[in-house]
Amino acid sequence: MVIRLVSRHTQETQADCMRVLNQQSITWERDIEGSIVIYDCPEGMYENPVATGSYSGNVIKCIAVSKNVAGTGLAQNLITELVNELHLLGRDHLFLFTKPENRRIFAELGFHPIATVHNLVTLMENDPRGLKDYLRSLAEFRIGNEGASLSSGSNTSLPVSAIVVNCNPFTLGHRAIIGQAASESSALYVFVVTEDSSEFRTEDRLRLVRLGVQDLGNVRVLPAGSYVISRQTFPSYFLKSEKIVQESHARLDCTIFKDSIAPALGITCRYIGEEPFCPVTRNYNEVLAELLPLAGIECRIIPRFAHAGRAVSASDVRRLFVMGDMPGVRALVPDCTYDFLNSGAADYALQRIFGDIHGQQAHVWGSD
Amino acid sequence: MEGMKILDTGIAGTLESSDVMITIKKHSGVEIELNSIVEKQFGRQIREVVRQVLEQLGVKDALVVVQDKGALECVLRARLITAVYRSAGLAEVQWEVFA
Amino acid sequence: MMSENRLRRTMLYVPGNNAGMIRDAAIYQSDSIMFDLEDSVSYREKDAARLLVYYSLRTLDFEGIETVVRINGLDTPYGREDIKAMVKARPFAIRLPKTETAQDVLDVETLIAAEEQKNGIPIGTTRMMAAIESPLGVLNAYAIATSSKRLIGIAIGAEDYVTSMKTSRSPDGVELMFARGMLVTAARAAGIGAFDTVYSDLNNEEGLRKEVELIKQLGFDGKSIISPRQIAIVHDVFNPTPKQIANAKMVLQAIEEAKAKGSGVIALNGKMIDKPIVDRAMHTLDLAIASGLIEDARTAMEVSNAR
C-alpha cells in the first residue's frame, strides 16, 4: 500500500479519487482542497487507487474505501493522515461527512455524531465537546437568565423565536423582519451566520445587527458559529452542488437546529424570510417548513420588506455602495450601517463586491 | 522538572489497531476524554496512566482526548509524552525524567 | 543470554512508529529484531517513533530475541537524540546507517560512551552494528569493521549503494558481487558478523531463496528482512542438511573422546581434525539447534561443553 498526500489536485489525482468514489456512488465535490489517496501497488508508483478521503477547510468528506479491500483498516490510515495533515494546517476541530451506515467506523476513529439525516448523511466531529460546548455557550445568551434586564413587555404566552440572517450588510429589510418577529415573540434569538464567505466581515455584520436592534429589549444577537448554516453543517450553501447534496445538507442543518439548538434555548418558533429568487434558499425554507413542525416548532414566513415598490435586498445595497451612490444606500439601510459604509472602514469590501458582481461567487445569498 | 505548559494543540499517535491517538489542548485543570474499544476493562487504568504521565511532566492544565485502539500501556505513555512535547513546542526530551 | 556468537540469520525490520508491529515483533521468532528510527519513519514522526521504541524496549518482553535499533545518522537533526534515548532503552545493539569511515563509528561510540557514563551503565554495554551503503564505505569496510570493540557486525545496504554505482539491482545480483565480497571478507578478517541487505520483492519467494543461497555461499551470517513471511525461507536455506548434522555430531563425539582421553589431538575415522573443521561443525550444530532440527537438550549441552 502506498499512501499519498495530495495537497493540490491535478486531473490525474482527481481521477484517482473519483475512481474510488464512483464505486460507492459518492460524488466529487468541487470545494475539495486536498486528499489522501491509498494505492494498492508497490512503493515508488501510484497505481490502483483503493481508498481516498478529502478535506475542505476543517471538513473531511468524500471518504471511500474500495469494496475489494474493505475491512483492511484503510479507514484508519485515511483518518490518521487527514488528522495529521489538517493539524499542520492549524485545523484541529474537524467535521466529517459520511453515510449513516458508516457512522460506527468513524465513531471508533474518534468522531462523535452531531446529526443524521435518515439514509442520506451523518455529520460528525472529532471534538467530543464541540456541540456540547456550543450549546452551553448559547445558554449564556438565554433570555430570562438575567431576569431583571428582560423587557417589561415580554409576554410568556408568545413563542420564543429564532431567525437566522447573514446581513451582508444589515438593511432596513432585516430590521423590519426582526422588529416584526420580536413584536410577535416573548424572546427572539437572531443568529448571524459567521462563515466568512461574505463581502462584509463577520465581525462587522454582527456588530451592525447588534447596533441596529439594541432598542429591542427581547432580542439577543448571537454568532451562529459552526452549527448553524456554516461550511460544516451546510457546505453546499456556499458552493454549487448537486440538488441531492444540497437537499441532504439542508435537512442536516435543520436537524441540528430542531434537535440540539432549539431545545438549548427553548425555541418554539422559527422565522424565515420569504425567498423569491434563490433556489438553494427556497429549498432550505421548504425543508424547514416541512421538518420543524414535526418537532413542535412553528415556522413563520415573513414577506420581504419593500421600499419604493421594490423588495429591499442586501445585494442592492452592495451594488449601490460599490457605485458610490450613498444617497441610494441611505434609503435602504439603518443609520448604523450607513455610518459604517460611509466611514471608509468598509472599503475593504469594495473589491470583494466588485468581484461578485462579475460573477465570481458561486451562489448569491438568498436571505441576504 | 519544571512543569510543562500546553500551548498549541498537540497530536500524536495513529488510529491503527494497537495504537492510540492523543490530542492535547489548553484547558484549565486536567480533564480526560476517553474513547476506547476496551473502555470497560481498562478505562480506569488508562485514565490513571494519563494522570500519572501528566503529573510526571508537571502538566497542570490540559484537556486530553484519548482515542484508544487497544494500545499497550507503553504505547499510551509514549504517545502522550510525544503529544505534550509537541504541544509545548519542545524538541528535546528530557530523558532523565523517564524511568 | 545475548552474546556476539548467537545466530543472526534473520534480522526483522520493524518500523519504529508502528505500535502494532512492535507489539507483535517477537511472535515470528526471527533471530533479531531491528527497530527502525531511520528510513521507515517520516521526519514528522521522528520524535514519536523515538519515544515509542524507547518505551517498548523498556517495557515489553521480546522473549529473549536480540534487539537492535537503527538510528538516524549524526548528519541529521535526529541522530544525537536517538543515541541519548536508545542507550537508556538498552537494546542489545545500535545500528548506524550509511557508515563511510571508521571515524563515523568512533563518533557514535563517543556519544554512546558518554550516555552510558551519564546513566550509570557499564561502558561498552551497548553493542554496535554498522551498515555500509556507499562505494566509499565498501572500500573502507575493513577499517570500519575494526574501528570499535563494540561492533558485532557490519551489514550492507544495497539500495543507496547501487544508485551511487550508477546501476540498479538485478535478480542475480552481479552489481553487488564486489561489495558483498569485500564486506564479508572485511567482517571475517575483523572476526565479526556479516549481514546482507534486504530483498524487497515480498511476493517473489523463489527470488528470495536464490539470493539467500548466494549470500550463504559467500559466507554471510544472515540477512535483514522486511517481513515475517521471509523468515521461514531464510532459515530454511541456512538450515544444515541431515548429512551435515550427522557429520557434525560425529565431530562432536570425537571432541568428547579426545577430552576423555586427555588428548589434545582430535581424530575422526583415523584422521586428525583441525580447528576449522571443529568450528564448522559447531556452527552447523548451532544452526541445527536453532532451527529445531536437533531437539535433544543433551546435544545442546554437549555443544556448549565442547566450546
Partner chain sequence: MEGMKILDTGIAGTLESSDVMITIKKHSGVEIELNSIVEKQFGRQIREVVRQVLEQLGVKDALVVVQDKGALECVLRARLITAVYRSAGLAEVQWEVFA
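The term rigid core refers to the most C-alpha atoms you can superpose between the two forms while keeping them within 1.5 Å. Every value quoted in this text rests on a predicted model; they were computed, and no experiment measured them. Positions refer to the first chain, counted from 1. What changes on going to the form predicted alone:
A movement of the C-alpha atom of Pro42 reaching 2 angstroms or beyond is seen between these two forms when the two forms are aligned on their rigid core. Superposition on the rigid core between these two forms places the CA atom of Pro334 less than 2 Å from its counterpart. In a rigid-core overlay of the protein, Ser313 has its C-alpha displaced by under 2 Å between these two forms.
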The other form holds:
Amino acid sequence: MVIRLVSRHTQETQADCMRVLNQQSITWERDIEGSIVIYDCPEGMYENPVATGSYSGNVIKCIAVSKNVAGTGLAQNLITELVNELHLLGRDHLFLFTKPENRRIFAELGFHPIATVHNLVTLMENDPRGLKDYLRSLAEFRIGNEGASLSSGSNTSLPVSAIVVNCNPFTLGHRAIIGQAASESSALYVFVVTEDSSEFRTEDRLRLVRLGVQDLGNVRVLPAGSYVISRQTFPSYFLKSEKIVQESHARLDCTIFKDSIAPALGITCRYIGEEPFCPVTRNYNEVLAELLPLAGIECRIIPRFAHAGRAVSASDVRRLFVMGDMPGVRALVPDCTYDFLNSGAADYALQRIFGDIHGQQAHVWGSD
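Compare with the form predicted in complex with its partner chain: the form predicted alone:
What comes next is one chain alone, with no partners or other molecules.
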C-alpha cells in the first residue's frame, strides 16, 4: 500500500479520488482543499486507488474505501493521516458529517456525535468537550450573569430571543429585523455566522453589526462559532439529491440550536427574515417554523425591509458596490457600513463579488 498526500489536486489526482468515491455513490465536492489517497500498488507507482479522504477548512469529508479492501484498517489510516495533516495546518478542532449508520465507525476513530437527523446525517467532532465548552462560553453572556445585565428599560416579561445573520455586509434590512426583534424581546442574541466563506471577512461583518446595533441596550452580538452550520459548510457528497441536502442541513442546524444553544441562553423565541428571493433559504425557514415550536421555541417571521418597493438584500449591496454605485449603496446600508465600504478598507472583497455576480458561486443560505 502507498499513502499519498495531495495538497493541490491535479486533474489526474482528482480522477483517482473520484474512482474510489464513485464506487460508494459519493460525489466530489468543489471546496476540497486536499486529500489522502491510498493505492494498492508498489511504492511510487500511484496506481489502483483503493481509499481516499479529503478536507475543507476543519471539516473532514469524502471518506471512501473500496469494498475489496474493506475491513483492513484503511479507514483508520485515512483518518489518522488527515488528522495529522490538518494538525500541521494548525487545525486541531475537526468535524465530519456522515451517514448515521457509519457513526460507530468514526466513534472508534476518536470522533464524538453532536447531533443526528434520523436516517439522513450525523455531525461529529474530534473533541469530546467541544460542544460543552462552546455552550459554557455562551452562558457567560446569558442575561443575569455579571457583566451581561439587561438595560434598565427592558421588559423582562417579553421572551429572550435569537436571530442568526451573516450580514455580508450589514444592511438596513438587517438593522430593521434586529431592531424589531429587540423591541419585542427582553433580550436578543444576534449570532453572526463566523465561517470565512463570505465575500466580507468575519471580523468585518461582526464589527459592523456591533457598530450598527450599539444603541440597542438589550442586544448581545455573538460570533456564531462552529455549531451554527452554514449552507457552505454542509456537505452534499453522500446525500442523493439537492432537496435532501437542503432538508438535512436545515434539520441538523435546527436540532443543534433547539437542543443545545437555546437552552444555554434561555432562548424561547427565534426570529427569521422572510425570504422572497432564495428558495433554499425559504425551505430553511419552513423547517425552522415546523421544528422550533415542537421544542417550545416560538418562531417569528419578519417581512423584509423594503426600499423603493424592493426588499433590501446584501446581494444588491454587493452588486452596487462592485459597480461603483456608492449612492445606490448609500440608500441600502447604515452609516457604519457605508463608511467602511467607501473608505477603501473593503476593496479586498471586490474580486470575489465580481466572480459571484458572474456565476462562479451559487447563492446559498447565509450569504445575505
